[in-house]
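Read the single chain below, which is given as structure tokens and is the form predicted alone.
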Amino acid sequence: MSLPRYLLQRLFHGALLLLGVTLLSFTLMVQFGPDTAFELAGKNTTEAQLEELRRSLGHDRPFLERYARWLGELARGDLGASDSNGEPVDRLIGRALPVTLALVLPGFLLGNVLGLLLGMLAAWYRQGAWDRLVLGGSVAGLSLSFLVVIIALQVLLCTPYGLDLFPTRGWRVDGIGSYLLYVTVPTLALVIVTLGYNTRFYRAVMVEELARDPVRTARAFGASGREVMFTHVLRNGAVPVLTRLLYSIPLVLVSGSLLLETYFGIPGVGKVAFDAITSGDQPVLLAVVTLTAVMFVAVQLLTDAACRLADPRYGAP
């Protein structure tokens, strides 16, 4: 299949995915969700006033008409306004997204780099002492609850009961020094929770690549361990490594930030989503769900392109 045709096919599949996700989320939140007109009007509103408010909001229109109208606004980049404070949702997300990226990316990168290095170490010394040590630590990490890790680190590093080195909550960043203060504990929590999963996955990939004929031939001809692992094994295993790395980005940005930002009071996308869930703010929730779907589609296209560059055999029949 030619590259332009392949990309068009992927874009078509991505468009279908976005359409399905937006339809499902719109149905669940609008058709089966709480009556936002009642919440906006208050408890002492008459039925006639409620009907007038629904009419002014367009909630009296047929469902498919409302969905088509929302899709048209979405295509124009209009995400609507928050039901809670009337702020445009695009401005709200635009302010929160850089905070989430600054919060999550250090832990995401460290967790994957350390997991890859430990996986390579365990694979090279397979069934040896290093392998057992790494696997034991991975299993221990897999058993840890994210919330328990956050609470333990906060008590140990952020309170007078421990070392009291870092802020307990908030995000008052005005330079690199204050940024490091606020990002250290969330980064440690994210690394501790994800390191076990990453290490076991990367170890499995490296063990499989070490058993392939080209790698065994290189070892037989006296190639050093560093050359074997970084030149042959890592390059040949680039497709699963890149796939794991890139597909983890939306999950970490959404699910990881939701717990971290809610617990530490950090005004990112996760905190925005949590506040929207608790208040029933449908425009914000729809925007977050749509943003997540767009990220998955973008990551899918990026993963395909990166894997084709790393291995020309990728996607070949």
Given for the second form:
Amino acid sequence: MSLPRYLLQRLFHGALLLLGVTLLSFTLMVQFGPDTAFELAGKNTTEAQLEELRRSLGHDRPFLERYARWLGELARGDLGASDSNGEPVDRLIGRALPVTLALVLPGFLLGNVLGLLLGMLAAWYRQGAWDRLVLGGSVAGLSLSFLVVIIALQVLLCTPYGLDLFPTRGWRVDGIGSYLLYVTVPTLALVIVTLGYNTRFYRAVMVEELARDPVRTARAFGASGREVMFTHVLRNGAVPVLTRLLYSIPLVLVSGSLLLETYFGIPGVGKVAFDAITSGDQPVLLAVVTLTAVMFVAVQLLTDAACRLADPRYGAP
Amino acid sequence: MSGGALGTLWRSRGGRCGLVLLALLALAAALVTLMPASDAGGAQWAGASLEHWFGTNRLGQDILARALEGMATAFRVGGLVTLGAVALGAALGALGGWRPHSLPDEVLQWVMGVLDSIPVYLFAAALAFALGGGEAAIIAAMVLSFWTSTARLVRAEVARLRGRDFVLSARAIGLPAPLILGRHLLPNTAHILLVQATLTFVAAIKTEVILSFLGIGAVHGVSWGLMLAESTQDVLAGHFGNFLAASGMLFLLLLGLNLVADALQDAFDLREASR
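Since we've got the form predicted alone here, give me the form predicted in complex with its partner chain too.
Starting with the chain above, the whole complex follows.
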């Protein structure tokens, strides 16, 4: 398939995906959701005033018309304004996104690098003592709940019952020192909870690649362990590794940050989403869901491009 | 098949440990459901004793009794989600794999892509909006989020098997498609379904705990998520009973499931390497 045609097809699929996500979330939240006009109106409103408000908000229009109008605003880049304080949603998210990135990036990178190294170690000594140790540790890691890890780390590192080294919650960052102070505990939690999954995945990739003929030949010709691992195995395993790395970005940014930021009171995207959930702030929630889906589409395209660059065999029949 | 699977599990040390652990925990959950322990009546913040193994909480309730009730909740919610997600995934995956790239299959792929693009917490929140909270909303949200991974695997396996001789023969003698799918193809995916069931169970329990903690949707009865939510205040005041009981049992249950999943994957040679 020619490249332009291929790209066109990818874009078409991306557009269909966005249509599905927005239709589903709009249906659930707006069509079947609570009547926001009732809450906006405040107390002591007559039925006539409520009707008037609904008309001015456009809530009396048929569902498809409301959806189409919202979609039109979305296409022009207008995400609407928060129901709770009237702030434009794009400003709200624009302020929160850098915080979330700063919060989850170290843990994301560290979790993957450590997982890769441990996976390599286990695969190299497959069936040996190192392998069993790493696999056993990862089963224990898989059995830890994110919430439990967070609470345990908070007790051990942030309270007088433990080492009491870091602040228990919050995000008052104004330099590298305070950044390290606030980011360490969430980073540790993220690394601990993702390490089990990452290690097992990287080990599986490495075991598969190590069994291939070219690798066996290289080892037979006396290539060193480092040479085999980093030039032959890692390069040939680039496609699954890149795919996993890129596909986990939206999940870490939204799902990962939701619990971390809610628990530690950090004003990022996850906290914005959580506050919108508890207060029933439809425009904000719709925007978060839509932007997550946009991110998924972008990640798909990016993964494709990255895999093509990393591995010439990719996409070939 | 299931007898064979149990035998396979029993042969590996990890699988044996996992099965015994799960059996003990299930027994405890069943007992506490059949004869609920009285959890009231103690003094506030009583320490650990023979009478109250993990002490009592803020309201003087016995923490061990509540943790066991939480286990029953975890088994109920996890079981329902697993049943729903695996059944839905098997049925739709088989339909898609029967005629790959036909219109129904393309629609299925689209639906799966859409559902996979919505994080489960946000989906649960949206469904809780629509269904008015409650246990049904979070169970439905988890089923709708988790069935896609089973469906993808079953679809690939059915697409792989449909060119085999036994399927071609069945078609040649004129057996209707539903019969071939139900009698000849789906039983051949049983190993996938078994592994997916344990993995879905793990995901459901972990998600239920976090959803309950965040207060998105509510389950009936006591949940480990609620106990952990209470414990976040307790631990700052030096009371660790709630935290230790809930997180310890949660860990044991997940460990049992993961050991079983691991042994099954080893036995059936199923590892998600290059996906």
